[in-house]
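First, one chain by itself in structure tokens, the form predicted alone.
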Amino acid sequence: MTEELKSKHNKNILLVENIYTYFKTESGVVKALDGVSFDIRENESVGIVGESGCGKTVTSRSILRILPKNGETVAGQIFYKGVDLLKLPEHLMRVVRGKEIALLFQDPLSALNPVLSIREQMVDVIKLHRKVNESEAAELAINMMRQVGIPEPEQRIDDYPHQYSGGMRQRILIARALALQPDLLIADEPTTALDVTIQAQVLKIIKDMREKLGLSLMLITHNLGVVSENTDRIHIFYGGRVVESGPTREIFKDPHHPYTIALLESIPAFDRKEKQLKTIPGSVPQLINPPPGCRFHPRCEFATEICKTRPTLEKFSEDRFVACFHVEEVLKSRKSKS
């Protein structure tokens, strides 16, 4: 291990080096994730965005090795701790998944087994990974379902997944993930099918349970709304790639990727100048047989011949990274439009 990977271990929980995850299909090979690097450090919520089908959600399963059959990480290493989980034995794998890192699904009700009562699915799960007893996990899964706001918990524990809401469902998958104490929560669009309302109760949920308990956070979603309100830093995602990090902020306030520019330019807001809301033209990359270099360059205004020879992640300032040739050139444009 070199110093500066002993340096990264020094101050994050997960760190994910140039990983490279694969998936053999009829079609060709998906190359879904194409050296991807990112790291998220102890206590600290970190968002996961770009469009569908940019490798966000086949990240999370290529951290926790639970690919579907057609689909392996060929190259790189996942640190958790200092230890590279793709390396780990299958064995001790079960022992991190759920107890020491923990996925919520963005679809409670495919998530939870209709024919099984919520106490049923909820204390096997914590009887498995912790040593209690029968009674003694009945009662984590009851308090635990009481903190994420479920009321008369001591009834509705016996209930079926069918008799309780979609809000309501995603508080239990909240309550089950907790009720591990992971140290690391992978929210996978926890919010995606539930209404505007309900989606402000359980990002609330999360982020309570997330303060109370010192957990890290892993938030992966297309929503910018969600992660502005809910994130430390941010790393965007473009075809496979981590195009721009950086604190949540900063990159909200002076983005400096045209790909993320063109992300942020494409949100709703009271105060904009222009009364149409820009696109980005063309379309996401087929990763069967992706563009050369920069898989975004297709659709750059910037793009020059040498975007089709790719770029690195490169430190920018302070905790800033990019990848892009062009940055000081977008950055003079997005100056002089202002």
Contents of the next structure:
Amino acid sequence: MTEELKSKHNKNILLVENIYTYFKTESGVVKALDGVSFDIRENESVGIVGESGCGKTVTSRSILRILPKNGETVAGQIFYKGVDLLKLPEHLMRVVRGKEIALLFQDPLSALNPVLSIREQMVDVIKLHRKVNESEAAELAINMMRQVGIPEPEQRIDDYPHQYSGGMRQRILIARALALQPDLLIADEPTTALDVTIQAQVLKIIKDMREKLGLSLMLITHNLGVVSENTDRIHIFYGGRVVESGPTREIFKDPHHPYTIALLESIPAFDRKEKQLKTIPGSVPQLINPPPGCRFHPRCEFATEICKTRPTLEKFSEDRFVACFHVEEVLKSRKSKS
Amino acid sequence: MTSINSTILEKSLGQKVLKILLRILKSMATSPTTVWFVSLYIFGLLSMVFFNIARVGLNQDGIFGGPYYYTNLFLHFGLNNSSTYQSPLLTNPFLTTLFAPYLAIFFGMAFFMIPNAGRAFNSTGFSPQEGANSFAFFNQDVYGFEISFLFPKLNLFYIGIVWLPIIASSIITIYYKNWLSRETSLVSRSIINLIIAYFVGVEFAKMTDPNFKYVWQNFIPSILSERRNQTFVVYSGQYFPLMLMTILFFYQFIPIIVMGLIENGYKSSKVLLQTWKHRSVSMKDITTELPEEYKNIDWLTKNITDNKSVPKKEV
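Show the other one: the form predicted together with the partner chain, since we just had the form predicted alone.
Whole complex next, starting from this chain.
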């Protein structure tokens, strides 16, 4: 381990270093993650933001090594509390999954088994990781269900997933994930399948539990409103790469990468003068045959010949990282416009 | 030049129409609904051949006589027993072979549902000998046909001629539609069932009045008149054909329900088996073996040795 990495480990609970995750398909190799690097610090809430298909979910699955059979992380390192998870034997990964890093899935209905009661699904997980008997595990499960706001948990624990509403199912998943008191919670679009009022409730529960348990959060979402309210830092993904990283407030206030700027301009805002929302021209890159160099360059108004070579994620200012050759010009242009 | 262009255009348009028609025909031919009717027919026919061989032995009549025997059996049931009407379903070998499996399933289903129908003692006043002579076809010479499992209607005759083709074709269709990711169409099945129900219903009705006919010019006045005064359907037999069609049509929802039950049963069992398999793998004890290189990692050691029996934080 290099000195630079060692110093990083002192602050980070998770450090993803230059990972490449590929999928073999009939049409060719899909380069879902192409040199992704980012970190999550202790007790910090980090947002992973990007359009559909940019590699957000693949990142979470690469971290926990639960990729589909045709997928593989071919290069890179994923350090969790200083241990490279990609080299960890499978039997030790079982200790990490659930107990150290919990994953909250996007669709709560498909994440729960329809033929098992909530009791069985929660007790199984608790018993596997803790030296507790059936009744102690059930007691713990009921306690967690109460904390996430399930009414009458003593009765409802024997219900099946179809007897719960969408928001309740997501609460069950949160209760199950947090029953083992993990140190890192990966929430993969936890509110996408829910309606707006329930979204707010679920996010509040995650926030409260995070504060109570002091855990780190990796919040994967395409909803910029959700990250703005619930994260300390964000990593912007585009085409399987990180294009910009930094504190949430700063990025929302002063985005540096053309993609981040375009993304933020596509959100409706009361204080904006333009009547029409801006859209990003073109479409998301095909990851089987992506454009050379910067993957955003075919859609970028600042693109030049140099953009056909790959930009690295460079430190721009304190805690701000941008992968763009034209940051200065972008900022100048923004200044002149404003 | 214009005429050449228009010819090319017409040709290409014609070709396009032909292509679309071929695509629709292909889609219909390969649809799960078609597979359902074809497999029902094949299994019904095979079942008839098998049970007819069991009845008369392995000879020409045994192999080829099944469709005629069972069509005759059902068409001459009950009050049709002494009918002399020569139905095309009996006189035309092609129609006999084409309709026999459907007819057996349609009437078999009806007799299965009607109390006291379809077995030797199907009403009061029949002597066992009379019953054996007139209704013995339900167990005639076939070993096991008279054996009732659980209740009289569940004898080998119904199992073999009615339920076996329905269950077998259901399994084939379920497998096919899951493989193709296409659903059977309830509307198409109902329409085809209605057509078959009408045809066999009319033929059954004609057994007691071969002069059945429609008088179309009386259609509208008949709609506005009482049932007894209607002159549109001229029929004086025992089984009113349109009523038969309606009853037979509704009975055909039973095979549709059977298929749904088989499919749901299969899916549920699959999920249960997968769950059992998954649980048996995922609930294996987490090994406490810690390789040498990881022994100095505190959090990992603690997890392995203590198995985290004490919560890290108070919740």
